[in-house]
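Form predicted on its own, single chain, as structure tokens, below.
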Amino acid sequence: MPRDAKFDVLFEPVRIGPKTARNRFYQVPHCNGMGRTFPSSMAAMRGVKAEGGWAVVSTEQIDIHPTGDITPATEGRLWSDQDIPYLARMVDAVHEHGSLALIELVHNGKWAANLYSREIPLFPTHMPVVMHNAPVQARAMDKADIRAYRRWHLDAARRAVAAGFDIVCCYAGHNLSLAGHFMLRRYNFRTDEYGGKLENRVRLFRELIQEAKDAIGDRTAIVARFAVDEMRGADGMEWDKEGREIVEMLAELPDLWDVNVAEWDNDSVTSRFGEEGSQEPFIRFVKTVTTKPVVGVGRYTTPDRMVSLIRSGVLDMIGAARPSIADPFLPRKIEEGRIADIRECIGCNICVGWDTSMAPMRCTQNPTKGEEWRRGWHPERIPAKSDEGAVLVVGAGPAGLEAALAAAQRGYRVTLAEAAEELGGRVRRESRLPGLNAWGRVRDYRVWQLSQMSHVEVFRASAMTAEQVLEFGARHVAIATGATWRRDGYGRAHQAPIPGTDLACVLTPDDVMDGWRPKGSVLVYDDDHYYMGGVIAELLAKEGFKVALATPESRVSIWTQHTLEQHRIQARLLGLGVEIVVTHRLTEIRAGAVSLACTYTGRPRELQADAVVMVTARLPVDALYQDLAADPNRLAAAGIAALRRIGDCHGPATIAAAVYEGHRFARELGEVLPDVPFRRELTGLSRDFRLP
């Protein structure tokens, strides 16, 4: 259908120096866990975004010199001409669809431990490096170092032109950039022309931008990416003080301003702790002090909000990282009037979590993310069905919903049976927990899409037995019956039941989500280490319970450091009065009390608790699958050619993993796969090999 005329403004071209973006959609630089390590995966992922309508498609950060080596992180690299070909592959993929390709040039300063290059890190002043708390210290740059750094940056800019990039981004954001570090008073104690007053501290950033403009600005646009506020108050950059002054100083120098807040956990705050558009109060001033185009981010998924930002003069272009991951075709869907088809980002930061784990990213909403080249999966196209058999999916959680949707998109006749009255499985339940409301988009998007398909039947309150599955007549069957939380304490720190877990006072997250509540004080025991332990403790504390949270780890919900929210979770619990007991294992549960032991010394500790919520591990609900799989002859007699368990029924994990498994089931229907079911990119062996 044609798009609503009110969205026309989003598709106006924008002039960026010597280049013109075809619309106002700008995929800002974002990490992805692929980079130089999996370059074809990275290039295909970026190319799909260009196909989806993003007028500007950016790289991740691209390191410019061995003194800025952030191994083991899998970012980009442009140290020499040797790095040009793989970046050119990304440029070609972006240009194929008429978009502009942007490269973000970076030297990470104190974040670069140089574990591979073994160079001494560089910084405005002497300071230990931050990455991994490595026993390495950066040295203060002298004038020769600064001149060398400027030359490295300019050399990288020239190489970017050779690779075909349309836009070069000079980076001073997220507390990750050497140029940005020079601006900050808490780092820069220099007494030369690069230290002291603000004009001096900004000098290096000005020089990088000016030198790039002088050398390549006639044919390549130059962007300034700058964090105007660090959300540290007077201890850091503040938008209404030095942040504003810096933009005013350099207002007309770059061809575009890409503005945000620092650090990364503030810029990419999860939906649990930040609403859509949370950065607007900090960046709103920028267009009042420059005539150049301005782009900003805010996890925007609502077209009306985007139009408002343009009409009200806050932004010229809508920047996005996570929304472009969740739906690479977001711009095209708006352009084509398909607003309801947008897969909205849920702000869970699983994409970030896999990048910070040094692995290719994935996405909860978009199961094809990272698989564009590796498996040849496209987010909007899927092969037609390979046979005329019907598909039965048992269970309408995230895996079942995605399996049903993707199979239906292939053209299969699909039946989805759900034991509960409501669809959504764990997503339905967990999205009702504090701060997780946006996660319901995983269910809502898929339920809506299925409701528009005439060849899909959905049956609620329809638990199925093995006999009913066999009698149904489906050729392809997916069992997506989920998992339940264990009550016995078995998990990472315990490989045997914890004494006392058979008492009535022991609950699980499932019990709490079902409405059961403890009596008296409660201990949440977290050996899971993702979000569930913290969110259950938050829920009960907000309901007025006296809550303690114990964990064998050194911090609450420790894995959420990968999703950039661990510190916020711990701060929230402390603010709610939750007693936190770290580095302690639960050893026994008794009436009114529990016994804990230090994970290092074994020293015992007693804690009052009238009830315990066990957050340790989950067990697949796979009895139906096991019953069916036990007799292959019975399956064959019923005409079932493929029986698969998927999602948490197969292996309890994240919601993203469940969605991926559902999608994979549908993609692989009728396929015979090799032992390694995806393409790999192997490093080419050097021809210059000889023993020392």
The other form holds:
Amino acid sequence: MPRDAKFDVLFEPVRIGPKTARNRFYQVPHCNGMGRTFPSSMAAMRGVKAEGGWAVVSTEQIDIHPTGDITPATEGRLWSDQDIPYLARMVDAVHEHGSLALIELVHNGKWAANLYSREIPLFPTHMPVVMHNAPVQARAMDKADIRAYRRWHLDAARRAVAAGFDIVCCYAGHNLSLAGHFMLRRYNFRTDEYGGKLENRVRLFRELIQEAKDAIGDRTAIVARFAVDEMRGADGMEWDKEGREIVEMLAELPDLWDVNVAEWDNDSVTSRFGEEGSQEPFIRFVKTVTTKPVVGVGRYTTPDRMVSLIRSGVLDMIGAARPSIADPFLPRKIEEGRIADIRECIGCNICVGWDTSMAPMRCTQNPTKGEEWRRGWHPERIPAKSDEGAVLVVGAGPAGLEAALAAAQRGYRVTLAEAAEELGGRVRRESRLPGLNAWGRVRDYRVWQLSQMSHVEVFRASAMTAEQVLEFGARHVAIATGATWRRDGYGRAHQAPIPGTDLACVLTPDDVMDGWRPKGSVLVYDDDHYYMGGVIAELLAKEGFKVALATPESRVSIWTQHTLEQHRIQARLLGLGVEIVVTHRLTEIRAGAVSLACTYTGRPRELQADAVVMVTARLPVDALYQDLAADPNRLAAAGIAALRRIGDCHGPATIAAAVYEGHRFARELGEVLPDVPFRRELTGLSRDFRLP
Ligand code: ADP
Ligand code: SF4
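Please could you give me the other form, the form predicted together with ligand ADP, since above is the form predicted on its own?
Following is the full complex, with the preceding chain placed first.
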């Protein structure tokens, strides 16, 4: 289908210094948990984005020197010529599809604890490092350090050219880079020409850009990436004060401005706390003070919104990290008039969560993310079916929907049976909780795709029994019947039932999502530590209940540190008047009260509560699977060659894991896999193993 002419503007080329981007889609630098540790995985992931139509494809942050070593994080590194080949692999993957490759050169200043290099970290002034609260301090750079740092940056820029990069990005964003740290009054107490008035504090950034331009600017474009606002008021950078002045000072120096807000949690705000385009008020001014092209981000997935950003003069290029992760083919789909096929990012930050866990990135919407090289999974292409058998999928949650879709894309005849009237499973229920509406996209995308396929039949309100599955006679069967929350208290802190959990006043998140409400005051007991405890407390507090939240952990929803939301969740609950009791285990529930115990001292504490919502752990709903699996002869007699349980029914986990399991089921139909079912990349052994 040809694209709508209104989207033509998105496919105009954009000149960036000596280079030309073939359209207005710009994948901004983003971490991915692969970097230098899993380099071929990283390179293939970037190549797929170029294939999907992103005209500029960027690296993650690339450390330029051992004094800025963020071990154990897995980001890129360009310390010496030794690092060039793996980065060149990424460049080649991007060039293969006609896109421009960008490298972001970074020195993290006080963010780098230098755990591997053992160098003393560098900063404008003496300051403890931030990473892991490590017992390490950064030292104030003297003039020689600044000269050395400029030289390292330039050396890295030259090496980037040797690796084949088209664009070098000088970085002053996210409170993560030395050049940015120098700009901030709260960090820079220097009295030399790099401190004091704004012009001095910007000097280092100006020098980095100017020196890169002078050395390589004839062949390579130079980008300034800058956070115009830190969203911390007068204590930090503000877009309408120094943020604006800085862009004005350097307006025509770089070949392009890539602007955003700091820190990372503000730039990559989750959909629970920020809408599409939430940065617009902060970055809107930039185009009024420079003639150079401007890139900005805002979890943009709507083509009409993108057109309006270009037409109204807010941006020249649509920047994206997460939308390009959820759908690497987003530009191509717009170009080909396939808007309904776009897999829209849901803003859950699971991608960030795996990166901050130092593991290869995963995506809730895109099960192939991180698997491009390792398993050879392409986000848009899937091998044709390997046999003529039909596929039956039981359960239409994220696992079942994705299993049905991917199997149908392979060409299998697919039947999807769902017990409920509505499709979506946990996503249907959870997307109705406060702030999680966008999560419904996991269901919507798949339900729409399935509705377009004539070889797929979907049966709603069809709870399947083992007999019905056997009678159905499909060759391949996936049981995706989900999981339910436990009521008995088993969890991370408790390996035995908690006394009183059999009382009628004890609810689970399933009960709350089903509409059950307690009477009187409520304790939410969170031994799960992801979003559910916090979100149930938020829901009930907003409905007017007196709510307390107790957790054995030191913070509410503590795992959401990885999705950059923890501080917002805690602040929201405090704002709603929720009483927060941390480092306490629940020891007993009685009528009208609960007993807690301090996790350190065991000291008891009583709390008045008329009801308790137990958010601890889940159990698979796998009776149907167990029933079927118990008798292989019965399966064989029914013509069932493969029976698999997938998603939460297999092992309760994230929605991302359920989607992945569904996809994997379909990919592996008819395959016999080795024990390690993916390619691995092992570090090349050094030839030099002489010991002193
Ligand atoms: P997952 O996250 O693994 O996809 P969900 O809990 O989201 O799991 O979805 C499981 C779905 O399976 C739910 O929609 C539920 O109604 C459905 N289901 C459970 N048992 C049956 C059954 N016997 N027959 C059909 N559907 C079922
Ligand atoms: Fe978007 Fe979530 Fe995928 Fe990240 S993991 S790209 S936030 S859908």
